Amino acid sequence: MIEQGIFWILTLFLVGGSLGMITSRHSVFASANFMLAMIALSGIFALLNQSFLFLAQILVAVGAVITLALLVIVSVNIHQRYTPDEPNMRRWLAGVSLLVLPFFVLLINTAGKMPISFKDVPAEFGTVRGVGATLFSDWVLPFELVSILLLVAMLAAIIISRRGGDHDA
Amino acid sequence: MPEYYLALAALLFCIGLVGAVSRRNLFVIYMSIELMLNAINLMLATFARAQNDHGGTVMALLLIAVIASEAAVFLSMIITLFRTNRTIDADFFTNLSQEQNP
């Protein structure tokens, strides 16, 4: 089954990238690992026949968000002495993993008992045409609210990061 | 097969939770929060595929926009915090948890 093989390869990259992200000490390595994980996640979207979501994930999450994070990490140019050295990082990670483990087992149990299965897809499923028809008929109000949210977030980013903005506000 | 995708989403969410709680680097905390949001995205896409309904896809798309705005605000906050305090150590910002400023 070729689809299953692709799924496991993408899962390997996704989980490996995420684990590398939370265990790496350098911010640049962390964001490179995270970029790997996000590209693998967009591949998973493609496996789910969500072609429009795949495109949006590549364009926005990989192309804009992580690139912006990398740009910020590089441009503030943080010297190694300003980053936390975190001597007990592995102990913290292990302890919090033990705390989160019961929650994870609960989630896995719930996912295993879910009475759903993949049926045959209609031809329009996940394409720009099908998603756009739903987006502009049933979801117009959330769409407009999200556009306002994006505008407010852009203004907030400009105002927060203005030089001296925290003193004369 | 949907169980595998849902289990993968659960695993990603838990990895993000562990990273957000246990790390002190602000950049890693930011990326862990983003990983949790993307795990929710994967779950929504899986449900949309299982029900052959575009509602989950549209919700995932709107969530991508929310992730983008979160990234803009969080990164500008990190820039401001680094500029005023010269550190990105999350344990340094403890003013709200103490009775008076040190």
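Positions refer to the first chain, counted from 1. Rigid core here is just the name for the largest C-alpha set that superposes within 1.5 Å across the two forms. None of these values were measured; they are calculated from a predicted model. Compared with the form predicted alone:
- Core-superposed comparison between these two forms: the Cα of Phe29 travels less than 2 Å.
- Relative to the superposed rigid core, Met38 undergoes a CA displacement smaller than 2 Å between these two forms.
- The two forms, fitted on the rigid core, differ between these two forms by 2 Å or more at the CA of Leu150.
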The other form holds:
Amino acid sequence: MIEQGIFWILTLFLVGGSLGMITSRHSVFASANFMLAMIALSGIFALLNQSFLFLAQILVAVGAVITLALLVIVSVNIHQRYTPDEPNMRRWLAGVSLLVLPFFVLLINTAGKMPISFKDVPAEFGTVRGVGATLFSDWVLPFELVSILLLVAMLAAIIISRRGGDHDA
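Since we've got the form predicted together with its partner chain here, give me the form predicted alone too.
Only one chain is given; partner chains and other molecules are left out.
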């Protein structure tokens, strides 16, 4: 019973952080909301007794990705006056919310009919050995390609931001 209460609290933080990330006008606040969502997601992994996924989420997503995003945001130093004006943002959010509402109702109805219990998983599932064996045998090429893609994207963002000139004027 207490686990279900913790789950719903973490879910509220996850949804709230996600909505805050989408609706924030300042990129630093969006990154902070993203960090809140990732911490809540790692808490859900901890509730599922997935210690490796919990630690990987904390170390990689919260520790590395958010820190890197904040470093890039601070080093690029774009002021609010250089960002585009979004006069119809509230209308867009209301329209998208109305479009998503039927799917949300369907999701709630479906989730209410599902059993609360989980299936048993193999003993190796979610452990460091199990994830490592799968990652470095079956998924080694996609893993390395994503690593290279992220490195190239980060370097391109820094190079493009430096060519744009000085934004402090």
